[in-house]
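In structure tokens, the next block holds one chain alone, the form predicted alone.
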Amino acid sequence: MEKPLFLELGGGSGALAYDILSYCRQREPELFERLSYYIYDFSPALVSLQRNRLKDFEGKVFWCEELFPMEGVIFSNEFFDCLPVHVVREGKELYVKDRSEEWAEISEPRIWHVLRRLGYEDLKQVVEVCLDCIDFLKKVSENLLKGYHLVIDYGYTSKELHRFPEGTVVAYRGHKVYSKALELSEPADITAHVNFSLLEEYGRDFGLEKVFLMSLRDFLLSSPAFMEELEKLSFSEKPEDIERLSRLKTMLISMGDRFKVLLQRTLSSSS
């Protein structure tokens, strides 16, 4: 591609797309003259705070709160476990009311469609299903002309979903997990593991073909820019060396198989 765009999908405090840039710069400065990186994001605090941060970057970042026509890779990492998700168990849909559970009949019939196509309909389990995921899914194939889209995330496939009897929707408050978001009286940050099965699926419906799927440690772990930091790492003696490598074996050890790694791409990027 002659200018290709990365397009990161919530860019957070704008760290991963510092390091990125960063790498393009010092390891490929060819493909960092071409390309163009753009932060989908709507959230003010959140795009100053990105700014602020890539700011030695001015000229090469820009911001956008649509997504549009273009060639390259759209990427996130934890974006589609913030998307809201039904939450179902055999045949009856879940919802709150003042503060109570209650189980009563599912709200829509694309979820009994989805329940249907990945095989759920007869499991005697909580079942999240979300449908926000296969629309921005669709949304990202439409706006990719040509390319890749690559997302990291904590999630499962349907042969783990037995994993998960009760379902996955925790809430976060104060570096706590709450499995029972309701227990908590103050704002909290409630969220869902990422099906991927389901984003493999209906990404083939959309012209999205995987690439691969594969745990975060095996993808870490099949990076040689990724081993070449841990054996520098491991043969320094600086205390920060010892605390980044401390870190980043946690990471693999920790997050290596509760993340995963999906690469898809347009068709017409495997002709």
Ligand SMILES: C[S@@+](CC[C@H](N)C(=O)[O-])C[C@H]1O[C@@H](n2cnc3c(N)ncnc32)[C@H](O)[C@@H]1O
Contents of the next structure:
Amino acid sequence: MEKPLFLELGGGSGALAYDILSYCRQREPELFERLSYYIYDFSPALVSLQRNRLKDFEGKVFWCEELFPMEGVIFSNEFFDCLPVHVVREGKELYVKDRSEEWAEISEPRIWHVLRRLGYEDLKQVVEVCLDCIDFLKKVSENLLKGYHLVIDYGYTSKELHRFPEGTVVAYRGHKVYSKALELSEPADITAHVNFSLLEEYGRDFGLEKVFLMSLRDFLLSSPAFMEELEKLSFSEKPEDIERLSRLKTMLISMGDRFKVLLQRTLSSSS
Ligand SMILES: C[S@@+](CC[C@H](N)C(=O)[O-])C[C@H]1O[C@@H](n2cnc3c(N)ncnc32)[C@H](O)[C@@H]1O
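Could you switch over to the form predicted together with the ligand, since the one displayed so far is the form predicted alone?
After this comes the whole thing, all chains and molecules, with the earlier chain placed first.
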């Protein structure tokens, strides 16, 4: 692509954007010249943090309030897990009323559609249905005229769903994890694991073809740049390199299979 666009969904503190742009500037200067980096984020506080963090890249990085037609790569790291989910169990949906839980009728016919589509109808466990993930994926497919969609997040596939009989919703506040958002009286960061089978199935409907789905560990181990970095660090005797190598190794081990990477492409990008 002559002028590829990178669009990050949910920029957080701007850390990933900073790392990608620094890497490209240093290691892929010719690509760096041609690319533009966009961030889509709905939090004014985080956008201002990102602007500050990315001062070095003025004129290279931009912010958008909506997705727009583009060619390039739309990607995210820990974005889809922030989207709200419907919590369902054996034909009933979980509601929170007067600070207590209530299982009642399923709120939207679309939820039944997803349960049938993914073969979850008869499961005797909690299932989380993220309709917003489907809507967002549709938006991605409508705006990505040509290129790739990359999702990095913690999540599961349909085959792994049985590992989470009580579901995966948790709330973080400070350094504490609450398995019941109900226990909270103050705002917190609520997240649910991403259903990668849902992204894969619905992506196909919207014209996004799967290139691969793998654990983040396998993804990193198959990246020449990552392996080169590991090798470089393992020959270094500098204390900071030794520490970094040990952190990378711990990360690779601790990540297990929960962190996944899904790459999809528009049908036009394969021609
Ligand atoms: C965990 S952070 C992302 C971290 C970042 N990608 C990184 O690796 O450095 C999640 C981001 O998604 C944004 N976000 C969550 N839900 C969103 C939504 N519905 N629309 C736009 N942005 C959203 C949040 O404001 C936050 O900046």
